[in-house]
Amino acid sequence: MTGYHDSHDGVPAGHAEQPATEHGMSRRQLLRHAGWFGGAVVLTVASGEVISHIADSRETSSGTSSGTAVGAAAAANGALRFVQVSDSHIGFQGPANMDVAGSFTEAINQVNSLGFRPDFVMHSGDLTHLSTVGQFDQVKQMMTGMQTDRVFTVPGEHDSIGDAGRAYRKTFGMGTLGDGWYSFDTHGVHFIALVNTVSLEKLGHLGNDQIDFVRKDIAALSSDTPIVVFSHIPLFAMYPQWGWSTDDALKVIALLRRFSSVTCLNGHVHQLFTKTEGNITFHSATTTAYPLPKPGRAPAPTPQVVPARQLKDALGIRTVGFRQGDRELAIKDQRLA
C-alpha cells in the first residue's frame, strides 16, 4: 500500500493510479529471476546525507541497545527516522524458509520494539511470492500491526505475475502514477518511489514514462535537498549477469547528479551491500524471507537452505535516521537473530 496511514487513508497528494499496462512479468520470467530477495533496515537523516554501518541486535557496551541510542538522539534533535523492509514473500514454500509469515511477524515485532515509533515504514517489493489476492490481502493486514504513521510500498517482480502489476495496484496502488510511482517530502527529504519490475526482460527497466516524471519531479527542487530514492531492484550493476540491475538507470542517475546528496534504497538481492558512486550512495536491504547466494558464488540466484539456527542471521531490518542540516543518512541493519 502506497502510503496508507493506521486508517489506510493517507496518499500522496495530487496523484491518480493510471491504467495498467499489459506488459506484465510471466511465471517462466519469474523462473528466470526465481532468487531475488531482501529485508528490513533502519534509516536516520542527517545533515543531509545517509551515514551508513552495519550492525546488529545485540547490546553495545555501553549496556545501551544500539537502536534505542539511535533512536533517542534523533528523538532529541526533532529528527527524521524510517524503517526499511523488503522481500517479505508471503506464500513462498520451501526448505529455504518453511514459515515466511513467521519471520515477517518477527521483523514487525523488531520493527515495534526499536525504542521509538518510525515516522513511516517502507516495504521495498517482493511483498508476495506469487501476486495471488490472497497473498496481497494478507501482507496488508500484516502490515497494520505495524506502530508507525505511514507505510509506503514499491512492487517487486513478485509482486506483478502475469498481471502487469494490477492486483499490486488496487492493493497498495491508490495515488500513484503509471505502474505506481510516485513521490513525497517530509522532514525536508524529498523521496522518490520507482517501479522497475513490470516491464523487464533480463535487467530491471524504467521506462521513458517514469525517467519523464523523475525529471519533472524533481526540477523545481534546489540541489541542496537531500533525495532518497526507493526501488526494489537496484538502480547500479550490482551483478547483471544475474538481472541485479537496472538497464535505464543511469538516466535517472544522471538527473540526480546536481544534488548534493542522493541515496538509493532497495532490495531483491537478499543480502547487504553498499556503494558509492560520487555524490550517490546505493543501499541493498536483506530479506526478512529467505537469503541468496553471493554475486557468481553460485549457478544462479535461487533460495539458499542454511541450519535453521543461522537463517536469523541472515534476515533483518533497516532503520534509517535524518536531521535537518546535516549531509548524510545514519542508516543501521539489524539481524533478527
Given for the second form:
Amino acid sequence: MTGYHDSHDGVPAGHAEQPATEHGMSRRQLLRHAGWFGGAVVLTVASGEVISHIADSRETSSGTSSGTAVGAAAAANGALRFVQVSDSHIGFQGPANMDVAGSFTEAINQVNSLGFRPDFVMHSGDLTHLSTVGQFDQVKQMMTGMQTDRVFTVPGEHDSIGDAGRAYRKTFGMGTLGDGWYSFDTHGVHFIALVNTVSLEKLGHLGNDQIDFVRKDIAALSSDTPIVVFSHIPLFAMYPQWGWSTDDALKVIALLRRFSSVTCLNGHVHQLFTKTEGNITFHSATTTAYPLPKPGRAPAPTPQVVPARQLKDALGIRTVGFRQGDRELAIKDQRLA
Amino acid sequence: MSPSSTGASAAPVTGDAVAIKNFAFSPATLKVTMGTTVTWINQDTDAHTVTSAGSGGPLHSAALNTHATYSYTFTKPGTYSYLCTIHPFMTATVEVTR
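Take the protein just shown as the form predicted on its own and give its structure as the form predicted in complex with the partner chain.
Everything in the complex follows now, all chains and molecules, and the chain you saw is the first one.
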C-alpha cells in the first residue's frame, strides 16, 4: 500500500499548486453550488473548509482558540463529516487505468490525509469489477486501511453479477435487510442506503419491498430531519439511454418530498454531476478507477482512455460536512491528489 | 463464421457468432438452425454478460472480461431474448428454427 504512495510523498493533498486551468471541474462545481443555494453559496461551500480548519485547530490546540473560534469550534463539535468514495472497480484491467488498485490505494491515502477523521466512509458501489470472491476480499482488505470509525457500502451492478448480489452481501451485507438496504442515524441526519442494482430492468430498479422499507423507515421522522440517500445508480434520470437512471425512483422521491433537506449521493456514472429538484439535490460522484464519457458524447459508456497525467483529474473523493442547524450539507469534491 | 447479410443492415443475420462491441450485441438478431453452437466474444474493455431475459432461459454466461467468449448450443427451436445483466439496456435475440 505504501509502495505506490511513495512517489507522491511530500505532495500536499491541496490543489493550490495546480495551474488555474486544471481547476475547471471544481470551479464548475462551485458555480453549480451558487446556482442551487443562491447567496448562501460561498458560505455553504466555505463551511466545508471552515469545518476542516476548525477540526485541525481543535485537534492540535484544544481550548486555546480565541472567543470567535471557540464559538465556532463548539458548533463544530456537533459537526458531521463523512467521505464518499465510489466505483473502485477492483479487478478492472484495461488501458483506461492500468492500476485501479493503485489509484484506490491513493484515494484511501487521501482520505487518511484530510486533516480530520471522517465519521464514516461510504463506498457507493462497483467496489469490484467482476464480483469475484478474490476481488471482494481484496477491496474489503484495502478499505480496512481507511482511518474512520465505520465503512458503509452499497452494491453496484458490477458487484451483483450472476448471483443477484449474494457474494456482495456475504462480504458486505452483515446486518442489512432484503438485497442489502439499511438506514442509520448520526449527528441528527437520517441516512438511507438503497440497492438499485440487483433486479435491473434496463434501468436501475428498487422494487416494492425496498420502497415499502423506505416508507416505514421515514414514517416517524420529523420533516425537518435532514435526509441523505445513498445509491449506486442515480435516482434521477441522468441519461436513461445508458442505464443512468432508476425506473421506480420517483416512488421514493415522492416519499421524500415532505422533508426540507434531502441529499441523494450516487456513483455509477464516474463523473461529477448535480441536479436539484425543490428540496432534493442529487450529486453524482466521480470514480477512483477510470473516466466514462459525458452523456451522449460517445457511442457507448465505454471506459475512456486519457493521457496519463489527465487520469487523476478525472478521479477523486468527496467530503461532506453538516452542522446541526444548517439546512444544507457542504459537499466538496477533490481530485485524486 | 462471418455472418452473411440478408440485405438491410437491421434485418436478422445468419451465422454462429455474436460480437459484443461498443455496448451492443452484433447482430442484434441472429438466426440459426437447431443444433447450432453460437459463440459470443466480448470486444469491449468493460465486462459484459450473455443472460436470458426473464427467468428460466438457457443463456447464463459468467462475467465476460475483454476478449472472453461464451458458447451455447441451441437444441430447441424458439426465440431466445437475452441481455447483459451489467448493462441491461443491451438486449438482443437469437431465433432458432428447425
